[in-house]
Structures are given as structure tokens and as C-alpha cells.
Amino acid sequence: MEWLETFWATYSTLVLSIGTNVLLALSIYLTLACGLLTVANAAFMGIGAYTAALLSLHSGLPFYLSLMLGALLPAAVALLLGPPTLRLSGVYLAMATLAFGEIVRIFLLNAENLTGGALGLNGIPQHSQWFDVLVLVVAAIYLLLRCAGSRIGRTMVAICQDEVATELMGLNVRAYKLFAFVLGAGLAGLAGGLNAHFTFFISPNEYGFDRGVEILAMGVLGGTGSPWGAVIGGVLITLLPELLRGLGNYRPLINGVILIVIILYSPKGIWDLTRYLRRGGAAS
């Protein structure tokens, strides 16, 4: 099994990054499936990462407890942020959540005594193992697949298609939106805690606008028709830079072209394209 040891030594960070990015993609899938255009998931990821890392470094709590608290804190923040923010929609909601993300990033930069400021946190214990990431990803996919096939999932699709009609049917649209927002924040925080415990180091700039757009791209590319779309988007966004590494300075250009082509020819995401191809194959 020497080849496996060599592979893991070389690609362990990439494999673990795929798992955490899938969790991030699932977190944005929840809000997009409900018709919410938010870019706050990077901030929630940062809150989860710093919470779990600080607890591991200074409290002596077990890893799994630190991880769970790292997921609960951003969920609690989302529960407070959601009611006033989710009254907005479209670009206004995106702007409000973008502002929240900047507030979190600036706080992390300036709270030097707590977060290490611009220097970040070093020496975070390497507690995240492949089986931790695998179990949490599988559990998240299973729960969201069950949710998508339930009344909750069907209501979220209805809200995305026509919010006014859904509300006229007597359904509490705001409650469903808040549910998606809070659960998405918890998943993003969980991904942040896992990520912090295999990268050894985190800094505020990792959770800024660029990361927020990257998470949004995962959800848009994969599609919101199913949690599997988020899985596809998370894996693709993680692997593309590595697959194109041999192209050197042309890598960002080719990366961008691939993403543009996918958006142009499958605007509802790759998952919708795969469903179309399966239907075409079945018809023939």
C-alpha cells in the first residue's frame, strides 16, 4: 500500500478540501433553492473556523464538541440576522449579506487579542481526518436529500418559483426562508471548523468577498434542482485549478472559459443538464 501512502501524502489536503467545499456548496444550495441570493456563507464559515480553532487552542474541549459549537454559533448569528435581512430580496439581499461579511472580516482583522488579527491563527491541531469529513458529508447529503423529497423541500421550490402564490396558500414563507438561512449557516460553520483543523492556519482574508463568490459559484454551477448539484459544483470548483495546473499562467483563463461555457449552455446548472441527458438516453 505504498502507493496509497504516497497519494495521501501528496493529495490529502486536496481530498479534504473537496469534502469541506461540498459542505459549503450544500450550505449555499439551501438558500438558492429557496430563492435567496446571499453571499454571507463565507462569513459564516469564518465564524465557525475561528470558533472551533480558538476552542481547540485554548479551552481543551474535545474536537467534536469544538466542531459542533463552531457550527452552532454561525447558526445562532443567522437566526438573529435573518428576520430583518430576509425581508429583502434579489440584489438588495446580496448587498446586505455582503455588508455583513465585511463586518465579520473587519472584526476578525481588528480583534487581535482574540483572533490574531491580520496574522491569523497558527498551530491549530490537525484533528480533521478523512473519516470525519466523509461521515459529515454523507450525513449532510442524506439529510438534505430526505429534506428535498419532503414537504419542506417542495415548499422551498414553490417559494423559489412564486413566493406570493406560496404565501397565499397559507404557508409561512418567512419561516421557511429563515430555516434555510440558519441551516445553511450551520453547514458553512461546520465546513469552516473542519477546514481549520487540517490547514493548521487561518486568517481573516480567507473568508472575504472572493470566498463568498466562490461558494456562490459552486451552487450556481451545480444547480439547485437537487443536493447532488451542490456536490457536483463543490467537486468541480475544487478540482479545476488542480486539473489545469500544467497550463501555468493560462490556468485562470481556461478555468474562466470552462465556467462561462457551462453557464451559457446549462444555465440551471450541471445537475439539470445531467437530468436532460438521462431523459434523452431513456427516450432513445
Contents of the next structure:
Amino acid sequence: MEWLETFWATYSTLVLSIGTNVLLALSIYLTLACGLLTVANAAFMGIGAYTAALLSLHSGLPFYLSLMLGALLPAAVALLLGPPTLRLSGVYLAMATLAFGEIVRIFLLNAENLTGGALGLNGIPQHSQWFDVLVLVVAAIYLLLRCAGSRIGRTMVAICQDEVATELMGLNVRAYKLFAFVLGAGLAGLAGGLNAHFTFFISPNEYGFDRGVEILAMGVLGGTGSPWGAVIGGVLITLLPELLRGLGNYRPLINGVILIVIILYSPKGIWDLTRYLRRGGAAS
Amino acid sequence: MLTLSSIAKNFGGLQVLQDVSLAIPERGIFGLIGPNGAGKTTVFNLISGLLAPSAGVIEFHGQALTGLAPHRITRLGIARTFQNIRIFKEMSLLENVLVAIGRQGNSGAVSFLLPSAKLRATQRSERAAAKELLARVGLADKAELLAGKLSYGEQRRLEIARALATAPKLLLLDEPAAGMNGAEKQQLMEEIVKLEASGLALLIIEHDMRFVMGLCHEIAVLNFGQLIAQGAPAAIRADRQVIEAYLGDDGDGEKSRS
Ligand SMILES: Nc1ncnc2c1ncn2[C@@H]1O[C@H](COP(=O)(O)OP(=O)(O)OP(=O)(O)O)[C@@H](O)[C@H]1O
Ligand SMILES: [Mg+2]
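Okay, that was the form predicted on its own. Show me the form predicted in complex with the partner chain next.
Below: every chain and molecule of the assembly, starting with the one above.
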């Protein structure tokens, strides 16, 4: 078992990051599957991270309760933000959610008494164990797989293909979009809380535009055909920088190149590609 | 069952409909005809809630539809198809119909979370119902095919099956025969007659005069956003105003379709 300890000492952060990134990828999968281009998930992650971390630092609440509140607050925010913004689509929706992300970041930066401002929060107890992450990731995958296999998932695919036709089939399109948005915000908040409890330190800039794009990249890379696509995307985007260590500062560049290649040659992501290969490449 | 009272619709300065009043009865096949751009599709969009009238009231079984979201109007029992076909191209035929059927079996909001015998039974019965609807429009053998691979006429029939899946009392068909060949049109007419016999009311927009005259019990004619005639097919065919506006250029309406 000695090798395991050595392995864990070196790679624990990486393994835990895979877990939280899979949660983030699942969170963006939900909205992408409805055809919604939202980029607020980094902000929801930030709200979750700060909520859970502050509760751990200043209240005697048990860790799991802090985590759950860290998921509930961003979900509640999404419930308020959703109705006005989800009327928008395409670039306008992306811009509105982007602006919301900036508001959250700047709030975290300026509410110094609460958040520590630019200095961030230090000394967050390292409560997140590998089994916490594992249990929550498995639970999230299970939840979304059940969703995808039910009429909720079918309706989301329909909305993505033709919103008007779906609405005229008697389905409340706005309610489905809001559901995806709110559940996605909750998952992102959960990822934030878990992440904060193994990184020891968090600061507002971790939840800015860069993170938003990274989350989007996971969703697009993996594909929105199935929650498994998101899982693949989350794992790959976490591992890529490690695998490409030799490239030094050029690593982010490879991320970008891979994304461009995927979008050009398999616009529905890697998941769709694997489905194609599994069918022997014959059927489409 | 459905009444439009003094409906007007403007798009900016463009008056598309003026003072349109119609009463669609509980049973029977009602036709809405008129030259291109007369405002026929706009009438459908107003009924189904995609557009709000600039003036006037639309009522269904005495209930005003104004302000209701389109999905609510569908749930009241009004379903439609689209002139520019809007099927879910990347889903199978069966899934297309299942999307619309899902609303019926309300098996509880969170019942999907755990696999259960009841859930499987619901899913099985939904699939059976969807297959039956596909059979009704003659597409049963293609249930697993991707909808985008269907021919034009088949896509129109899939749209009808999907609309039927919402369990409508009134079915609005926007140019159901467009793009169909003679045999397909004949088959579609038979299907529509069967639908009417099953207790459904139909409101049909169509340019093909043989189709309209052969099917409809009553016909209303729109021209430049105004109703210029309404009555039985024989009376419409003989109406001077209608002949001048529309029927005079016999078959021309069809030629200019895309
Ligand atoms: N959303 C809209 N915005 C602006 N103008 C519109 C809109 N919808 C329809 N129109 C205009 O209203 C008029 C009537 O259109 P409509 O589609 O109802 O005609 P139609 O009778 O269905 O014609 P067709 O036989 O060609 O289908 C047209 O001049 C059209 O350009
Ligand atoms: Mg039209």
C-alpha cells in the first residue's frame, strides 16, 4: 500500500480536481443540452465556494451542511436570475450571464469584511476527502443519467432542436430551461464548496472569465449528447495540462487547439464521436 | 368551439389582419383559403398563442386565450402543424411523438429518479401509444428512423401524429398537402376524414383546391387580411369576389409555393 500513499501524496489534488471539474462539466451540460449558452457557472461556483468556506470558518455547522448550503445559495440566485435572462438566447444570453459573472466577481473583490477582498480566504479547513468527492460525483452522474433517460431529458433535446415546436407540444419550455439553469447552478456551487475545502485558499479571480471559458470548454469538448460526454470533458480538461507538462507555458495553447479541432471535426463533442465509432461508423 | 371576434393584427405599420371573425364548430372540417400573404398562417399563430392579436378576442369553449402561454393553449386542446415543417429532425419518429405524449401520463415529478416497475410500465404504454399514432398516419414501419431522413410528405404526416399526441379537440393543419404527390394527397385526405370521424374538429389551410373542396364542410376566404366570403364549398366556388381574388388564377396559388 506504500505506492498508494506516494501516489496520493503526489496526485491527490489532481484526483480531487477531476471530481470537481466533472461536477462543473455536468453543470454546464444541463444548460447546453437545452441549447442555452450560459457562462455564469464560474460565478455560481464562486458563490458556492465562498458560502461553504465562510460557514466552515465562522460557524460550527457540520461540513456536509455547509456544502449543501453552498449548493443551495447559487441555486436560489439562479432561480431569481433565470426568469429575466433565459428569455434571451444566443449571444445575448451569453453576454447577460457573462455580466452577471463579473458582478459576482467584483462583489467578492469589494465585500472585504466578508470575503477578505483580493486577498481571498485563507485557512479553509481541508474537509474534502476523496470519498466525499466520489460519492457526490457518482450521485450527480446518476441523477443526470436518470434525467437524460426520462421525459425531462427528451424534452431538453427537443427544446435544443426546436423551442417553438416543443412549446406547442404543450410543454412549458421556460420551466424546463429554468430547471436546467437552477440545477446547474447548484452543481456548480457544490463543486465550488468541495474545491474550497481541499485548496485551503480561495480568491475572487478563480471564478472569473477564464474559469467560465474552461467550464464551457469541458461541456463542448465532451459533448452534450449524454452526461457521459460531460464526464469525459471534465476529466480531459483536467488531465490535459498534466499530460502536456513538457510544453511549459504553451499548455493553454494546446487546450485551444484541441477545442478548435473538436469543434471543426466533431461539433457534438467527443461523446458523439465515440457513439459513431461504436456503431462501426456506418449509421449516422 | 373556437371563436375569433373582430381580430386585427399589425406588424408595425403593416396591417396583416383586419376585423376577422370566425366561428369553428365542435365537429367537422373547416377550410381557410386565400392567396399568398393573405394572413392565413398569422391566424394560426394567433390561435396557438405565438402572436398576440392587436385587437379582438379569441375564445375556446368560452375561455379567452389572450395572454395564455402557447403550451397552455395546447393543453386546452388545440394542436397544430407548421407550414415550414418543424419536426425534431435529429430524433427518431417515435421520440418525436413521445415528446408530445409525455404530458399525458403524469406519474409524479420525481418518479424518474429510481427505476421502478410502475415507471417502466408507464414508459411502455407511452411507447405503445406513440407507435399507434405513427400507425394512424402510416409511418409505423419507420418508427426508429431519424425524422430528418423522411420525405417531405412523410414529415408532414409525422407532424400530424405528433400533434395528435397532445390529445387535441381541435387540430390546425397549415398546408398539409404541400409538397405531396397525387397519391400521397389522396391518402392524406382519407386520413383526415378518419380523424374527423373520430370526433376531432379540423381547421385546414390549403392551396390545393381539389383537396379543400373535397374535404371541407365549410370554407372561409381571406384576402389582404379580410374575410371576403364564408360558406359551403359549392357556394365558395361560385362566389364572384372569391373567383376574382383567388380562384380566377386557377392553380396559380399552388405554382408560387416553394
Ligand atoms: N412575424 C411577422 N412579422 C412581420 N410580418 C409578418 C410576420 N408574420 C407574417 N408577416 C406578414 O404578414 C403577411 C401575411 O403572412 P402569412 O404568413 O399569414 O400569410 P399566408 O396567408 O399564410 O401566406 P402563404 O399562403 O404564403 O403561407 C405577409 O405579408 C407576411 O410578410
Ligand atoms: Mg402561410
